[in-house]
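A single chain, nothing else alongside it, follows as structure tokens in the form predicted alone.
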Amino acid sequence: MIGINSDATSVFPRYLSRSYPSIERGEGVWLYTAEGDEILDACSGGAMVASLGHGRDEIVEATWESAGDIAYMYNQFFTNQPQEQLAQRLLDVAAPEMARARFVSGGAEANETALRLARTYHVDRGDTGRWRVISPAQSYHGATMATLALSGRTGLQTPFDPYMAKHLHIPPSTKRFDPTGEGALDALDQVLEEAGPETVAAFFCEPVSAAALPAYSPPTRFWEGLAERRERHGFLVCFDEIVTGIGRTGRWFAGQGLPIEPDIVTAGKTLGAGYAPLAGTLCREHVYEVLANGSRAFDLGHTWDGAPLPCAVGLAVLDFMINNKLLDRVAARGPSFRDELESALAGCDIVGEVRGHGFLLGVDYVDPRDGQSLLPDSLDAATLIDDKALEQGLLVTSTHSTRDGFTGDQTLLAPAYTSKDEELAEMINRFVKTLEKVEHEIKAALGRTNQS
């Protein structure tokens, strides 16, 4: 597949040694390059954003209408009807357990807003010693310095760790290392004791993980234990639902199926569905009331916070989902999609586990020599999988986390909610062909390693 390399562009690319195909247009779940290649998108644009697919006229029209009414205004001085309507509709339809919403441009901004809100909450209560955050180490919450500090993955933080807050981390409660969740709770107790629970402002996590640990959620016991410790120690619980919010798992928010309610929750990706940059931070009434009865200010402002155009898009996205019953579609079709993928990969020796929540699926890889160990870090199987998938005309997103020590190579599939059954079947078909080629190369590489 022909692409543009760093020597042939004025753009500062993410990876200077990589060649990037140029996408000219999209239709539904299909992408078309400037050279005429056709790519089946099994990952909603590659970052789990284009959850409704491309070319949705209703959303495009809403964008144009809003732009025709007003181009921009800053929410320090004004509010606007799209922002007001989106906040009310989001709380009424998707998150009735929440009380207020603050809109920003993207997931990292929303998560940073959640951090600042948690800190302000404690300060307004007079509990100024609370600033630390605890989070699972195998996580991803954004690329700003504040959000990178929420992860315990040194592979992500180096060489920027001097700039980051020294937050606290616990090993993730995974099937491989902690199938009951008790290990993570023990680690949480130890961290609380060592830091002093009076210094902890929040526990920050994804109810269902995405990029760092695709489609994984700790067992029920962990969530029950987290709720108990919140009650005992007084910290807040923040759910990062940038990926999973707004329908990805078959619920409006993935955390709505757990035995714990977060105090603060973030949403993004699907909220704008790729038609505008949009994310949000929501909080429960007791969090809002502390600020309302305290400083009466939450002085945080990004240029595009609550701007009318992206909020109009958010309204159109919610309407499109409701009118087309997409939440029901994801909830009903997601389990069988996972089962079909698992069945199709049953003969693949490098596949250790297939996980799924709605239209968020994760594939975990193992060393075929024993069927249990992680693949060697030197193979970088994740990059190989993504490259081979593109050769098959398929877009997936894989992560190479072996160097972080908590998990290995994994692939995330997150198709648009509008994907037709035949398109889902074709995604599986192309992915199986991809892994057949990848497995052949991995076995050959491992064979050479054994011989040496």
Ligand SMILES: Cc1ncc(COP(=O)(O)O)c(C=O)c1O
The other form holds:
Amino acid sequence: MIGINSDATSVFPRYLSRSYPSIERGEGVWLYTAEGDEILDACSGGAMVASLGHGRDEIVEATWESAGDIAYMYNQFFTNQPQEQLAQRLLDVAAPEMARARFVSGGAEANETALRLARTYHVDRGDTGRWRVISPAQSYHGATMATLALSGRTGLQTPFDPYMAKHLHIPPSTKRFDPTGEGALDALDQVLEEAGPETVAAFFCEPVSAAALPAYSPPTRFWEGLAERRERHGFLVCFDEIVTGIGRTGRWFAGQGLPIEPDIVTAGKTLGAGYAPLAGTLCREHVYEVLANGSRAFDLGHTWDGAPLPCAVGLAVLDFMINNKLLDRVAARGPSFRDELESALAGCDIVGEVRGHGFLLGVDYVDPRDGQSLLPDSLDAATLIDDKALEQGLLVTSTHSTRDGFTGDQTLLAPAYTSKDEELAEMINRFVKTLEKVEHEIKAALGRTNQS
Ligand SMILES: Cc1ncc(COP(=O)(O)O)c(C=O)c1O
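So that was the form predicted alone. Now I'd like the form predicted in complex with the ligand, please.
Complete assembly follows, chain above in first position.
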């Protein structure tokens, strides 16, 4: 599995010293490379997107059919049936607590739309001083400058710091630092007081984290406390469900299992399921009403917003999910999948915690010398894990967040909802083999450090 490297391509690749295997074809959870390798996809295309598997004829046909009618029109002048139907279907089936939907092309666009909506809501109410956003520091909401500023991760923001708006952050209440959720609430009170609650437009977070803290959700007390503070201070709560929306945790939206309802929620990834770039920003009636009775405009338009082609794909995705009862499948199979992974990794000294919500699983690593500390930054265990997994014919996605100070290396498994039992078992099997090799290398590297 060698692939194409930066000297042999006209593409400007992401990392210039890596070779990229070229994927030719996918079928369900199996990927086939131009070099003749077969890879088991345990992360829905690597970015939690292809949640219905690869090569679904039903979706491809719906895409072609819609493109044949009309593929593109700009939504400044027209609406179209796929956009209308997708909005209605989403609200009817997946998010009855929401009132309106705006469609865009990707997660960062959807989150920026949420940000603009929160600000417009306050401005339209005459509360023009509210602009700041508070969010957990260990988060990810997109790669654009506005969404990057919502994350407190200096590792990602450097060297673009001058472009980052001065938002506010609280430490995430992970098991390591704040197992009850009270610490994060105290931190929230403190930033509210320092900034002045009258300057705060929104609290922005994932109800269940994906890439930033795989499969982590703060304790119930945190959510209850957040709801109390929203009531007291008048900011909005925005849930980023770019990854978790549309079934990933076994509910249409992960937030539907929490003791708080967001005012604005975003969905992406699975909404287009890899067959079209598609994401959406949904809001509740009271948010919409403020604009309806105020400026009567939410004038923000990306070229592909609400276009017929991606919206037709979104409709086909929802149909496929409903026809194949995939929500039930994820809800029923997710907990046992997590338990199976945890027991398979029980003997692995570098594994500190296995978390799971539906088909979103997270593995958190520790230093095997004390079973608690983060692995040394210099080891970059995340890259080692992803590379070794590919050698085993397995696609997982790991993060190396040590520099940010809140967590260390972690792996995210997010298989397609359509994965069969034997495929899930094979993912675990290959992952265990991967971690055996990684652990061996890490222990050897740590041994060398101890000696020097
Ligand atoms: C939670 C979350 N929000 C937003 C985004 C950004 O989505 P996109 O890359 O489609 O802009 C991502 C991407 O991984 C994400 O994981």
